[in-house]
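This document starts with one chain, in the form predicted alone, laid out as structure tokens.
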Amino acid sequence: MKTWRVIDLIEWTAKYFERHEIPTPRLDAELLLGYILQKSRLQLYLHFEMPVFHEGLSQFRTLIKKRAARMPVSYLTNHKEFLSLDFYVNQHVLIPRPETEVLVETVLQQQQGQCRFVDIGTGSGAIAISLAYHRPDWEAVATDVGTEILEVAQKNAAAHNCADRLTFLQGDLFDPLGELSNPRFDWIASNPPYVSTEEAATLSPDVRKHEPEIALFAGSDGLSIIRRIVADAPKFLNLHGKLILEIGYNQSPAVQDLIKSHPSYTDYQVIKDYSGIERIIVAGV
């Protein structure tokens, strides 16, 4: 009977994933095997000759089949790194992406001193928790529509010792802020759904089949949620407060028009992501 070593499993799985058109076959093989063996990718490289026995093989096979069916690695491992923090994720929440890191970095760079912020549609809590983690003196609120979504965010807040500094509220966009004695903020942040329903067929199978539709789609032009946020945010901003939004790759002109047509906004700026795409809009009142 063949004894499978770490290197054998990685090479076999990478070829199997290639045949199934997985975009990053070797990386995914390493991440999944590392998850089963509880080793980092570096540790795998240092233990290439280590044998993997029956229990580990059985668990690894199960993950390989699910990944070949395009289940994202982050859902299989319940793990995604965001701004060097480890976030728990499951299929109730969108997997955090590097583009959203630009949003968090922008707030951290632009806000000096004390701050009160709210993250609208928090999902895994990546935005709110990253801000609270890096700025322990800031007051933080986060909202989302579903109990199961907020359970993920609360789990992450506890993991990063932010639970006592974050208030989680359940409801649609700004609706739950009515529960607060003070519903005004220095910053309103959101990575809202912004994919148009017409674009659904163009998404990768990983996203289309497995990530939550409620976190992805926003009407025929992808702007239905952004319109509501841009329209309502000024009611919840302090004087000189700012709204910061993540937007789709082709939405910058339309969102700029929304902001320019609203009398409460005094200025705005557009920020590009790491790929040079206009991804973040900051609007001040």
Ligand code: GLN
Given for the second form:
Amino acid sequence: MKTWRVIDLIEWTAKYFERHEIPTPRLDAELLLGYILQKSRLQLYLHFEMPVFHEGLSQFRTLIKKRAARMPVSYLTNHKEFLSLDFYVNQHVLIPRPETEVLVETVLQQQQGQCRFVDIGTGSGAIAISLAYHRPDWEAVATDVGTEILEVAQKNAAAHNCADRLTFLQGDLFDPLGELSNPRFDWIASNPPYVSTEEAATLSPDVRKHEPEIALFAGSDGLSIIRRIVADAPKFLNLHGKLILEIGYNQSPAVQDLIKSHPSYTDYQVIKDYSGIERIIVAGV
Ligand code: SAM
Ligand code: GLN
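Any chance you could show the form predicted together with the named molecule after that form predicted alone?
Everything in the complex follows now, all chains and molecules, and the chain you saw is the first one.
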């Protein structure tokens, strides 16, 4: 019987993924094998000649089949790095995206001193937890629609030692804030669902087949949730408070119009992501 070494498995799997049109075949092969063997990619390179035996092989085979069916690597390994922090993820939550790091960095740059914020649609908790992690004197509320989603966020909050400063509430957008003694915040942050139903066919199969629909889609123009957030946010902001939103690649003009036509907003600012796309809007009251 053939003995499979680390290098053989990586090379075989990379070719197999290539035939299945996986965008980053070798990287994914290394990440999945590293996950099974509990080794970093560097450690794998240092152990290229190491044989992999029965149990490891069969676990690896299962993951390879799922990846070929376009299950994202992060769901297979239950892990995604966001702003250098390790987040647990499963199929109840969106895998945090690099664009969203720009949102977090913007709040960190613009807010001096103490602050209380809310993250609407927290998912894995990426926004709320990375802000709380970097600013130990900040407090926050984080909301989402489902218990399984909030369980993921709470697990991540505990892992990053900020569970005591975060309150997780379940419900539709601002509804759960009604139960708080103080429902006003210095910042409202959200990366809401903003993909239009028409765009579904243009999403990569990884996203379309495996990420939660409720995290992605927002009606025929992708603005159904953003419209409600822009309309209601001022009621939950302190004087000089700010709303910060992540938006779709082509939504900047429409969202600017929503803000300009709402009497409570006094100013706004548009910020580009790493690809030069207008991705983040900050609006002040
Ligand atoms: N904040 C996370 C991030 O940036 O990675 C997740 C963002 S994901 C694009 C949108 C999140 O909003 C999902 O977790 C989804 O469950 C939640 N969501 C969708 N509709 C909602 C609603 N009506 N009220 C509250 N949360 C909602
Ligand atoms: N940026 C996500 C994508 O690539 C969409 C996330 C969202 O709707 N907020 O599909």
